[in-house]
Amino acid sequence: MKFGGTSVATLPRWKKIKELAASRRNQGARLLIVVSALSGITDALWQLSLEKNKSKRMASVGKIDARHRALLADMGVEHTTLLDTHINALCTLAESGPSQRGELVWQAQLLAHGELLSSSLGAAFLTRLGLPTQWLDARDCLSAVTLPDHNERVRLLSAIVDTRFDQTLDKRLCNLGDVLITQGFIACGNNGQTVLLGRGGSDTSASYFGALLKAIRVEIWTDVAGMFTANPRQVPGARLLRKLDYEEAQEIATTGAKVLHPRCLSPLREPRVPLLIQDTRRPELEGTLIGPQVHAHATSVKAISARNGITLVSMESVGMWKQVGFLADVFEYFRRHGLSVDLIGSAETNVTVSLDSNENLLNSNALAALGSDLAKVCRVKVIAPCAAITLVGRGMRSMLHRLSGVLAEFDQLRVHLISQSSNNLNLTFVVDEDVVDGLIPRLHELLITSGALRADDSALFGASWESVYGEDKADVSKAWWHKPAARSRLLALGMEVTPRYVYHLPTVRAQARTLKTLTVVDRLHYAVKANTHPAILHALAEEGFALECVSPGELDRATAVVPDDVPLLFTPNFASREDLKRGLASRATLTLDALYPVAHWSELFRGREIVLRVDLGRGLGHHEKVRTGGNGSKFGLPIEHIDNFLHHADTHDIVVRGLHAHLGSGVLDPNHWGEVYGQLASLAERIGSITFLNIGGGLGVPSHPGEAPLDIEALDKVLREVKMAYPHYHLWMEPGRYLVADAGVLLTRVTQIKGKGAWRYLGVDTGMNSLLRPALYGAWHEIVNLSRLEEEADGLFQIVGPICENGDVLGSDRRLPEPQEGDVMLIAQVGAYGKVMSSSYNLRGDTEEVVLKN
């Protein structure tokens, strides 16, 4: 069991290590506890080992003093010979400061004293609270070993240890007793000197120990409840891992996780020792298993992690080209200099690898040396300090198609390379230093809504950080269809008819009021596309919102359905001009967005008030298919058009009255629409004659488990910061799917199930003909066994439907219970373009739709 420097440096954490020690004992096991430093002290010794003043060090070691001995006035104890001992070498080590030994070799042994303090003040304690534990010197067991190639800064600083099984150590340790305690991060040089692991490699020594014993298991407890997807300290929705591989783990941790040192699984894979790690505070919580075996699971990222303070070297040389050898003499100097390279890219006249700082131990003064040796041969430029993204998971080439919105977001940054790693675990990106904490939990996100990683897969992925440790966020259980009495009704539902649509109207009701707190917007209009049901309509009409339609045929309805006071928009694209007159000859108002109406129609509007809808030059949203704005994208008036419009206009006594724009779907920062409202206000400054400003929809509803929702209230701030700027125009906002998505469902039965080698295939009674969205836009739905709700959900399936299509999926990879025919499942979250997007296809019946009015 490792404890890092957080959990050994309180008294109420002590209680827990003895607890949990205890626990271990009592399962009969033997225990060797291997701890850090308390947190803070090794870096308080390597200040000190920088000091050149005799009496700031002595200084700094009173301090260092203290602290141990305040500690172990908590615990309660008054006196270790053990902690003297090692307090008096350490007075003695800062007060003859680097000896003839030289400095590397000082440096070493002092900053050893952070945990040779710890472990005896655990000695003590344990001892006292009734756990006889014995002090062992880590350099006792711990040997070094040299590898030609290492410089002495890392043979001593961060040095790597021989961990071939060791039957004498066992009986050693045997029978030195069954609860022992020792020092993480050191180790005994070949010379008999003390050496260093590396920063944080604490973790190291325990798998080192781990190995050497052939131990059940090693434990590492530290401030954090196991391997995350993410850093949560940088992204509080990381979700917990739950279990993994060696191999994904390793990458994990060598690409900056540093819950765990990058060294400390490589010794456990042989013998196939598992490692656990847990958080020491909140022992209750599963934590990470990293061992040998993983069971099936979707193919998935597992994790976005980030290293900073790297560093690149961009050679540069026009005699490359074909030449033999020229890299093996680049690399020589590397060698020489005792820089280890990470990533690499090649093109015909350039090589650039990157160097890692934590690796590489790297002062300026290596870096320098190497510049000056590698312009013998070719032009260097160094770039620093840059950062590496790394995306990590198994399979990585396969699930590239998956990464298109990740990707996306690299627009605007400078990306000085791009690495997928030759294991296939992992893809880099090395960018500027500065974006990375902005990006990384962007970019985290992205990954969960596209897909690429399956946060849904709750056999690997565990709860988020912020729902263990912060507040509450998006959780399925919350949704209306959750609760025992709607659950119920539904299966009741299902049991009677299905494929079958139900909607529930105070989900709609309860959005709509939502939305209504937003204090700046004037009108709020429900965009019918999203369902045309008209009792949704009614209810919406009800609570006070206009309508937005986009066809001829959704005026009728519309028309048909809500009072006469109600106002409509009419917004078409390529509408014909059969579309638009029919448009005109109704009550609502017409948005163009195209030159060709008013250059070639221009009759049709004579004296008419329009809307302009714009093209703002981008798109956002869920999927490219959604992202309305940009030369991608049919829709919208592009800028550059916008004076010859007005000009078609002015002949033709047509008034511009209002700007639109609208960018796309499943929008969830709140600042878009700000951006919007602020760059149309811009337009109609110019235009004069402009009244209100449309700034979309697009207002994005999470779908996976733990997204956290769009946060109305930021959304009002800022709408009311940039109204303040313009505060001269009327706005409008035209949501769909926010309104509706969350109430509707789609139940459906089993049919049958078929396996085919590994995969599993759960058959229902419809499919892309009833719910297209999964295939068009590889959208992801909550699905659910409603039959067997409370049961383990622990086979893995492909949901299909009946219909002549290979894209006829309606969730893969997805966790549930073992199903039987006639169950009745449930597809969450399809109230917004479910049955408005069904068809006919192969000729399968109509859907249809139940609306429950509470």
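Numbering follows the first chain given and starts at 1. Just so you know, these numbers come straight off a predicted model, no measurement behind them. Take the two forms, superpose them, and find the largest set of C-alpha atoms that agree within 1.5 Å; that set is the rigid core. What changes on going to the form predicted alone:
A movement of the C-alpha atom of Y526 falling short of 2 angstroms is seen between these two forms when the two forms are aligned on their rigid core. Relative to the superposed core, A112 shifts its CA atom by 2 Å or more between these two forms. After superposing the rigid core, the Cα of H86 is displaced by 2 Å or more between these two forms.
May I ask for the structure of the form predicted alone now, the form predicted together with adenosine-5'-diphosphate having been displayed?
Partners and other molecules have been left off, which leaves just the chain.
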């Protein structure tokens, strides 16, 4: 059990250590507790080692002594000879300075005292509380080995320990007692010298002991619950990583995560000793378990990490092409200057490498000296400050097809280097350091929405940082169908007939009332195409919503269901002349989005007021097929055609009363609508006849676990800010999926299970005929076994339907309880674009709809 600096710095933390140690002892384990120095002490000792003035060094020792004596008094321990011994030794070292021993030897001995002092306190305190604890000198157990390329600095300050199982050590420690406490960070070198294991070496010490003793487990107790999918300071929605294999954990630790020192994992691989990271303050949290590779998981990005302080060295020479030994000569200079190369990119005439300031003592003198030597063989360019952004996950190359949205984020950035690791565990982008803080949260969100980071797999991913540690923890209530009464009704409906769509009207009304809190939106139109069920149209009309239709059929449905005073908006695309005539004959306000109708059918619109839909030149959304802006989209009038459109309109007495833009669906960034609002208002100022602006819909609904919901309060704030600049325009919106997606579920039953190699297929009695979105968009919907909702989800399945298409997949790599034929399955968030997109393909018949009013 290893405890870090913050975990040993106060009396309450030591009491927690006692509780944890006692619980392990009560489980029948023998314990070896490894401790770091009190937080801040190693830094104080480092500053002491740099001090040239002896009296100032002695004053520093006095402060360190006082810090430990104060904690000893808090512990209720009057005196410990062991602490006196180490304080006296520290005084001697501070008084003598480095002259007698050599600077590096002296420095190693000096810095070792942080752990010697903390472990002395711990032994006395735990024993006083009734847990007899034997103090152990780590230097009697851990022996450093010297490798050929180790210089004196590495040998003394960043040593490596032999970790072959030591049966003699195991027996010796057994004879000392059941609970032992020792130091992290220190070991014994040649000639009995004290050596250090490098900063963060206490984690490594625990692993060395774990390997030497073939421990049941190594536990790293720190101030966080484990490793997360991103740095929580940048991404509050980052998810806990419940399980990792050694290699993945090492990549995450190496590429930026500070929870675990990268060197601590290598010793544990051969003896296959698992490592568990847990939070000292909250031991009830499950933590991250790291162990041998587990194959029963779908490939997934596990984390995105970033390292600042990266320096690139670009070396270019025509002479390097096919020159034997050129790289050997170049890297000899790096070795000579003690610089460790991280990433490498090569071309015929260029080699670019990165240097990590965390692993190298980088300063202008070191880089100048390196550059001077390299200039003998090539042209040198240094690029800094940079940052390395790394995606980590086993099988990275097999996930490239899911990363298109992620890669697109680098479009406007300077990417200096891209590296894909040879072990297929990471993909790294080196960019300018100043873009990282804003980029990481966006990339994390895109990884989840693309399915590359499979946050839905509960076996791999746990709770978000926000939900565990957030000061204002949101009450994330479960979907309506989780409630016992609703589940019972759904099970009964599913046992009667499947497939069946079921809609929950209270959820529709709740979403409608949430949107009505947008204080500056003058009219909300429900996009009828999302779900045309009469009960839903009627409910939304009662909630004060207007309706937006895209076809004569939708207009007919709307006019048949809702009262005559409910406003209608008709926004067709590539509509025929007849469709437009039918729209004009209704009470709906008409939107045009092309030049052709006013140029060729102008008499239809003479004397009319219309809305003009424009293309603002870009598209957004969760999939390319729902991005409705830009040259690749068929929607909207290009801005460069507006003057021509207005000319035709003026010629035929057509008044453009409104402007409309809708760039795509599934948008979760509130700023998007503010940007659309501002652009439309700017265009409206040019036109002169505009009285209202329609900023579209596309309000996103989180589907993947870990996705942050759209912040409606933030959206309202954004819209209010734009409204202040353009108060004379009425504001319209046209949400669809946001209102109805969560209200609908699709019930279907298990038909059979099939195994093919490592794959397991779970067949159900409907497929893409009822729900097209997964096949069409790659859309992700939560799928649960409603019959076994409380059972452990320990199987990995591909959920498929009976349609004669290989694309008939409703969900890939879903973790579910072991199913049985006839189990009722529930597919969530299908209230939008579910039934309305269904078909009778394969003549499978219609899918019934049921409405729950309460």
